[in-house]
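Consider the single chain below, provided in structure tokens and representing the form predicted on its own.
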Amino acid sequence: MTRSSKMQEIGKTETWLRKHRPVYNSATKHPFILSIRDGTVQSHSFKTWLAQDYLFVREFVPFVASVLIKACKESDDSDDDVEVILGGIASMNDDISWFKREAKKWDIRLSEVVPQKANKDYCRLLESLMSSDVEYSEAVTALWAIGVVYQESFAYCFEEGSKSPLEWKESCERWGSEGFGQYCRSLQKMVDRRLLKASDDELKKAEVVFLSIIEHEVEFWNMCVRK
């Protein structure tokens, strides 16, 4: 088997994950995530994440809708892209409701929360990816990257040996669950399938998007640990 055929077999996304493993780990094994896993996370850090992520998810909804529109136009009838993305959109209504319930527990008034710089920068990236000029391959790569970073990060928080406090365990299980993991794997298959048809220019752009998502995820976590 040639090197190129082997890379094609494992998928472009897996080659990125291997090629950029240190960068990827800086997000999925960030000090904020490690502090949740070992039980040392400060309440102000968790509350910052909760409030800021609520704002992010609300901005995330129109982005996912834009990816759905691109999928409707560009995916083949034989693909399940539209169904997978629709399933993700349906779950976000429950996510928003969960954030609201958790905010009440932590006495956070979501209507008074102001987005911090890292959050605003991340949302600006999402907005830029909603442009009609952005290829479907780039947009769906971003959707997968956002999901997989969250899934792997929070799954690590309740794997064997975790000391995550009970009050934060539900958050970890919500995004670190096998169900969410399956959704992320479905997205990954979609991305790989799409990139098989992509030009060299599209591949380069998609990889840049992947790395940009990782960079913004790290900054988002950094925001949570700053006092």
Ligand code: HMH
Contents of the next structure:
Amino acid sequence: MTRSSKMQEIGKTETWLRKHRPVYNSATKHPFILSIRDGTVQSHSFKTWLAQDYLFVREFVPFVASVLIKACKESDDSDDDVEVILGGIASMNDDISWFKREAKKWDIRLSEVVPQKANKDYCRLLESLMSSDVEYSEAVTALWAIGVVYQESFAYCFEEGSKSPLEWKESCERWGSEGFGQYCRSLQKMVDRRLLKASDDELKKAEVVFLSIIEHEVEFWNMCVRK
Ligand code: HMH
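Other form of same protein, the form predicted in complex with this ligand, not the form predicted on its own:
Then the entire complex follows, led off by the chain already shown.
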């Protein structure tokens, strides 16, 4: 008995992180992230990121709301899940205000920003995940993946010894913060709990969506580097 019960202690998410480490690191340690960390990042990259991420977050809100609805409909012990997701939605309100304030400082007119291809593709993925055909296990996996990639990327920029420029510090602090890290860990536990009772088909779909999110995050960073 001991062997299989021990193996249960490692959640699915941890298994994926180990199995797909190189792919995962290609997002969290992307050249764009490394350039923020060592202070060589170009200001046009910051502006592109700021403008495009504002659009992304606006599209992200209805997606997170759709995950909340799915959590509410889960019959068993999903009260905690609902609270965690609701907390996430509340903090996105601050994110949007922050983007607006920051855009003013940089003379970016957010109403005129046009989404670039990588952003559009990512938002299309979010939209497809909002469908009621998508099960909660898959949707909450996507929510966790979207958060944790950002959290780890920005936490890395901000680590001791980083030469991250001042204008980046604030954004690094937003997503690299201990609070956001805690939120991501709560999401991770929720995902692992769900996946314990998932069918093989659900597990497969969850792993596929995890990988797909990482690929879209890499493309998002690529977009920020390009002129
Ligand atoms: C592209 N991924 C992207 N933007 C974000 N703001 C997050 C994740 C985290 O909310």
